[in-house]
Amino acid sequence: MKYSKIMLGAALIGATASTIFAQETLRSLAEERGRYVGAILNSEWFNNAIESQFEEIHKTQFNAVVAENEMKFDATEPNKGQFSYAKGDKMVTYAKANKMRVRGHALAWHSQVPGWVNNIRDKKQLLDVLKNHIDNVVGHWKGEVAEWDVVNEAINDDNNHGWRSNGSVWFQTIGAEFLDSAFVWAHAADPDAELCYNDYAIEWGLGQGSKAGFVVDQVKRWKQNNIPITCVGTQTHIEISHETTPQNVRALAKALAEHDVVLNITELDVGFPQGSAGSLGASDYAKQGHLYRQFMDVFLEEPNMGEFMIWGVTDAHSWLDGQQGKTQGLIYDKQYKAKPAYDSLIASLKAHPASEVKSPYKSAVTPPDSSATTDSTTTDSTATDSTVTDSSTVTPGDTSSVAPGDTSSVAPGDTSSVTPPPVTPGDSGVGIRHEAIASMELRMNLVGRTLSVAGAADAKVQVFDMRGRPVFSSVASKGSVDLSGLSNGLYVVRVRDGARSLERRVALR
């Protein structure tokens, strides 16, 4: 049965209509500037403890990820010779499901280290503990893990800096050596793996004195002793008013392209005083994303830049409330609505064009192996499905015949800036995708605000509006949905079927 216009103020764009959109998330922009950009993942959603809208974000709008706790050494060997993988595991599964790539966080630490390892006072036994530590940790997640962060936060908060001492079990038992053989084990339990020192406060400045000059020292006696350091990690955790910061990385990253090291913003949040958040108004969230930018900035212009990694995705699961004293620091709100932040981020990428933007990796599209990521499904370039294929604009009651795939002009609201949904693994985001089961295929058509499902006995039927944020999410289960609780305004409507899925621009008006 084919549908020509359909009436009472809805139609179904077709499949031909996606290839006139370039889609337009955080991480497809990142993927075409050989960038990655990535976010945590909170240790709610290891523990099934967090909202179905995470993971749908996380997935669509970053290619790279890092465990806010699951792979620290009390989470990976909580009791000496025994060591736990299963969470480290499932984000490794994960990332390779969603070809992201993974960092690495983090091998040696003076913070959540377990009991037995700070009790330990022999020199000899410790350098043995964090060896057999590395090797096994990094051993594990061979040719998995992209990136370790080797050893963390060892520089004091003193203003003549130099190797942390209090309270470090591994600058107090054997010294400053740890450090070298730390990247010197890493790198030989995995020797493609990026090996990076990572730390906070050095993105403060490059003065006499200062942490970050403290770093490019120890990063330049490491490459003259062939200490296999190959990148700098700095967390930027920053507040609203530290508005010289984005240019000190800049100053950072020039510094480090001396030694040949790249500089990767690991754990980047932009928080307001605790407190403030009631009082917050348009203009300070202006603010917040005006920062967020001219950190993408840095990013993009700076050659030995590779990660954009922030700690968190929403704010209604960050460390910033409950230890840093500060608030509403990502850019997603509580809500999983996006913030200026997030415009702004999409704002810089786009005014950074591919052509312009020199990566430190060979390519940002497909991490390392990727192997396990082959998608089942094929393309389907006929767009043979009955649904209505037109996109072109709705008058209600118009009954004229339009030809399906005919993209001459595009339902009201929808630009040419228009962000297309997020992308299933291994989808190419053109055309549609779907696997035909025995003489059955994947159907959809919308009247009103009802849409029917053809084909599927319990599909599940996702929408998601033009920046690729899930609105809407329910199953099929009497071959129809109703759509009525959504605003007016241009969607994509997802639905899936085991591995078959079928995707379709709708209008509602």
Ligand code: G3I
The other form holds:
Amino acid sequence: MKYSKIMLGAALIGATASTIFAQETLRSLAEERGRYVGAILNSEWFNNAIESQFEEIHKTQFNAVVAENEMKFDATEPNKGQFSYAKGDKMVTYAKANKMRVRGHALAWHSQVPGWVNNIRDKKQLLDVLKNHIDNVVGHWKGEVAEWDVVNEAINDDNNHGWRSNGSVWFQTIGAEFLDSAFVWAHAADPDAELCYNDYAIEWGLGQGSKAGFVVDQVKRWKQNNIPITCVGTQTHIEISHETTPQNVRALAKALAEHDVVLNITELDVGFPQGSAGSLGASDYAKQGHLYRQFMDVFLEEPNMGEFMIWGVTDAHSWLDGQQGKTQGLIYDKQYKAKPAYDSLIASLKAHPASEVKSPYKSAVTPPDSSATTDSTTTDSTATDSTVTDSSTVTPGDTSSVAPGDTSSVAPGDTSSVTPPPVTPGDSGVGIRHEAIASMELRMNLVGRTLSVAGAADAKVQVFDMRGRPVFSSVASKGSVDLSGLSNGLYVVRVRDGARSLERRVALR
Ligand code: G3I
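Form predicted on its own already given; the form predicted together with this ligand follows:
Full assembly next; the chain just shown is listed first.
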């Protein structure tokens, strides 16, 4: 992501003295690393009741967005069959204009459900209502909301690791099958959307009887039963004293990687007890920054984490003061001045070179242009990640783009091109090396639906859709792979042979 000087100036609004001359923003550093860093749009933004600095900071520092309340059930279907999309549309328009990824929050949640739903006691009727809601809402934003919290906070708080019954019309009237059904219906409405289970207090560790352990067990069951879950969201509303939580998140990410599921931090804030508001000093804010930094460290080091979302931008607008008995949990203070936590996040990002950060979303960090003519892969020449990404599109029969001498291909022994694969948990990333062939240039050529690979004996071929989701993986054991199982469209093909890798965008027609 490149910024003009004017944009860069805007980027620095609210930056501290230590960052004022820096070229980087959270967003630019995250994008170089194939990651999303985001923050909510507060309800005040939707109501045009927020300071002008808010949007300047938001669009400059973040590349992902979620609505604080405006995509919830009571906001989108306040009356049966009457859908209200205006506020959500406003966010999607803003996100498109600023090339941001949109999270949708939330489809099935016991809270913020309108009265007409809460009064339903007939199972079939409520299943119909849930399906109709998901069909309409997910369908309305198909292709625009990249990821949905399909089910939010469905586990009870009484440590017997069961589904929440108290206060949940979904569980009381339908039973646990509402969760499975919601995922299946959301997938049917938008097969390309990532689908998450989202909850709080799952950053408390995987010990026996833990909520996180219950989530992992359910993820395993869902995957075994082909329920289309792709991600878990750990909300991570924590307090300054919760020092073990970053490493608990790491353990959860590793546990979910075994099931090929992404873990996203979806609602981070690190609050102080409200009573301490008047006595907070530099060491307190430094400690808060240290915790933020540890979360970012974990986030960047775990390959199956993709989004780092903060539940607010400024302490001037945060749910903590009104509802949580906590305060000042965000990275900008009430005057929109960046806090030490902001600098800590920047420091963490800079300490993790792009070449070492793996990502589930690497090839889709800048959302694809709807015209599908621009290359949406990360091609920022300023990025330290040296992934070889040819901006040309290879069409069937087009051999020109892979002709000998193509400087975009990877030269033998060029280890700078080592590219962390998009998330393929369980994939060791080590290809079979055949030294004689490995001394040749790694090349690919597409003829019809046959992709030929030269310069490698057993190269691994991975194909990703334009959202970066893996759709095909095979070894080109005889120098070619058959892509005829893929639908027409644009894809990113990655060929890897040991440490060498070559990536191109292709159009299958
Ligand atoms: O819309 C009404 C408005 O008409 C009325 O005048 C006003 C008076 O208080 O209330 C408004 O509704 C409030 C709503 O936010 C919109 O501002 C509700 O009272 C208030 O309860 C609601 O709080 C939201 C809360 O979810 C509800 O559960 C917070 O803004 C929102 O930050 C919070 O977000 C949740 C996530 O969705 C799930 N995870 C936890 C997170 C924090 O609680």
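Take the two forms, superpose them, and find the largest set of C-alpha atoms that agree within 1.5 Å; that set is the rigid core. Everything numeric here is computed off the predicted structure, so don't read it as measured data. Residue numbers count along the first chain shown, from 1.
After superposition on the rigid core, the Cα of residue 48 moves by less than 2 Å between the two forms. The Cα position of residue 481 differs by 2 Å or more between the two forms after fitting on the rigid core.
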